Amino acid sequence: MASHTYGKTLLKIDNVSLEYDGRPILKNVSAEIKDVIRPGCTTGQVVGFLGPSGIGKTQLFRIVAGLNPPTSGRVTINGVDRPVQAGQVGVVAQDYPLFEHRTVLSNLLLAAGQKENDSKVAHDKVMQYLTEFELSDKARLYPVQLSGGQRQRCAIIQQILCSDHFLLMDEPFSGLDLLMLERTCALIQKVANMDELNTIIVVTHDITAAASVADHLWLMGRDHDLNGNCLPGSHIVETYDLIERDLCWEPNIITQPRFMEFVREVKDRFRGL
């Protein structure tokens, strides 16, 4: 197992419940993400968030992003004693929305301006990210002129610029061929490791891809009664620490028998939800 320790809590979901018309959707959801510290390395955090369709992932996604309030409980970031606010957690939606009438540069300057009052500082930061993500030659293009992968990178940069180290990614692996899947996994790891505090939550159905990039997995489901019937209200029924299982930070881990065995374990648990 790689040497590591845990630092402060970066994001905490504290007993969150959500009801619609008296019907429980989420029930007592609790989880936290701590700073993963590795000697000599800048290591961000990646959590894979899994669960069957209709289980309530989208509702929790919006609560974590500060877009919707829960019925009870709260989400906090960086130990600050107040609920998360919209804009503090960046959201990379599945269709990578950008302003189509603005160039890549204009889109990103608009995002940078949300946090930077100095226009030169904002411009320099945007150009730094464009270079880092190999998009500097696309700065004057419009979103329609970008490939899917380029648009994804722009959407990620956009959210990094205007959020506080936190990103929620909605189904980033959906519909990708094998090559693009590998590139997207590498991109997520790169973004996470750009800063010690960077924290990415990946909402996905792809268990293998999530396990290949994450240090922890959250599995959302419902409890069952004695007859096997689902009880109302979803919560995180299982968490997996991939660091403790020695499944993190190893090149080509996806080809290792212990990784394949772990994925089978999670899939079996998934089927039982």
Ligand SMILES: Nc1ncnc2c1ncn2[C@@H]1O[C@H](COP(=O)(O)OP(=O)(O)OP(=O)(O)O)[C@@H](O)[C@H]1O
Contents of the next structure:
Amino acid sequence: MASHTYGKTLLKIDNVSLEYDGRPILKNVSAEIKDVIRPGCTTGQVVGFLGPSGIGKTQLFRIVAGLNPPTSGRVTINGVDRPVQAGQVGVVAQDYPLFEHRTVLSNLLLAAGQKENDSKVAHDKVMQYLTEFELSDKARLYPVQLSGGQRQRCAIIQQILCSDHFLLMDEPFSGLDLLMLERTCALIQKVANMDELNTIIVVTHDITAAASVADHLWLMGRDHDLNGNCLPGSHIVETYDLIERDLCWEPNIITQPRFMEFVREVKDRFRGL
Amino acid sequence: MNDAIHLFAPNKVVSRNTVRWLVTFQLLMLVAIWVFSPTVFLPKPGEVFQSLHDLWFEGLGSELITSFYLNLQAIALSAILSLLLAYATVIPFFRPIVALLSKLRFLSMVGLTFFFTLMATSGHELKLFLLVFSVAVFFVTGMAEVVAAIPKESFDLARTLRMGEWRVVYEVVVLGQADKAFEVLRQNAAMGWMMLTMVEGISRSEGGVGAMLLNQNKHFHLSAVFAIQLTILVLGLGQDYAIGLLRKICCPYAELTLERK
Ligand SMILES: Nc1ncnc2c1ncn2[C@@H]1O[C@H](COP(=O)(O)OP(=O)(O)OP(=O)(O)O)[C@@H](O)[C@H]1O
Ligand SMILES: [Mg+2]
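Switch over from the form predicted alone to the form predicted in complex with this ligand, please.
Okay, now the whole complex, with that chain kicking things off.
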């Protein structure tokens, strides 16, 4: 098992509940993301929230993003005693929204300018990201002229430029072919490991893809009554520490038997929800 | 040959050249129908162009300039007014006010003219007020609908980029909907010409093509009426084209996703 220690708490979901018209959607969801420290290398964090369709993943996503307030409980970041505000956490929604009336470059400059006052520095930063993510020759195009993958990368860069190390992604793996799936996983890990404090939170129902990138996974589910009926209000039913199980930071981990064994375990738990 | 078949199939994209042929052909057909129409009252092209010639020497040109200037002023004013009002609907306080204004579409000018006359200090101003009012009620309705139809995701994107709510409004509502604003402007600028005749009929002191049209119509000079209508049509087409061009230049992204460009 790779040697590692934990640093400070980066993001804390503290007893979050959500109701719509008195109907509970989320019930006391709690999770804590800590800085993972490995001597000798820059290690960002990747965590995943898993759960079946309609369980409330997107609702939790919006709360963590600071876009919707929870009914009770709160989300804090970096130990600051204040609920998270929209903008502190980068958000990559499922359809990769961009400003359609701006070019790729203009979209990115706008985001960089929100955090960096010196326009020269902002411009250089944008150029660096464009090169790194193979979008340099697309800078003058409008979002509708990009391919799906290019659009995804552009939306990711836009959010990293503006947020404080946090990036939330809603269903980043849905509708991708095998090659794109692998590239997206690689992209997530690349972005995460750009900075020690970078933290990527993935909300998905793709267990294999989530397990291949994450260091922690939370499984969301509902309770059942004695007759096996679902009770309203979902919460965390299982926490998986993939570092503990030695499933992190290893290239080609998905080909290892112990990884497949783990995925099977999660899938079985998933079916029982 | 293939193109000729495509002209009659749904959703086919045809080449520019084919479109040119198609339009020329259809125009010729229209002229032919006009020339050979058995309707007695319909003035023939020759008569219309003779009238146009005569009217030109009676000062049609300067009347056109008068009307064009009035219309331009009215369009500019109602555009500014309507855009501001439509953008203001992001603030709840202004929503009922704008909703009420847009319901005034149903009213006719009769009676209202009296109050506008009291407010105006000159014939020109009266005409301007009337035009601005009648265009703005339609303009503000169209634009307020555009603003109301902006999806939540667009606002959320701006918020996740640390924009304050005022900045969100500027980015998403003003800049983000600029292409649609041009389209609404284009539709409503055409309305100006339609109202022009009526408005210039109410206050004839300055003249203008509208007054000229009404005079000719009173004396049943149908060929002259047709001649004036034709000039207005040409001017209107020019205006439509100019706004379209402006939109193309300012918002090049607007047409990228269209099948027919
Ligand atoms: N505006 C709303 N009003 C009432 N209920 C809502 C509203 N939005 C979502 N819900 C409910 O919240 C629950 C969770 O929805 P959510 O979109 O978070 O599911 P999800 O886990 O993201 O599912 P999927 O994987 O299918 O995207 C659903 O049962 C849904 O009906
Ligand atoms: Mg969802």
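Heads up, when I say rigid core I mean the largest set of C-alphas that superpose within 1.5 Å between the two forms. Numbering follows the first chain given and starts at 1. Since the model is a prediction, treat every value here as computed from it, not as a measurement.
**Student:** Rigid core aligned, does the Cα position of Asn227 differ by 2 Å or more between the two forms?
**Tutor:** Asn227: C-alpha displaced by 2 Å or more between the two forms.
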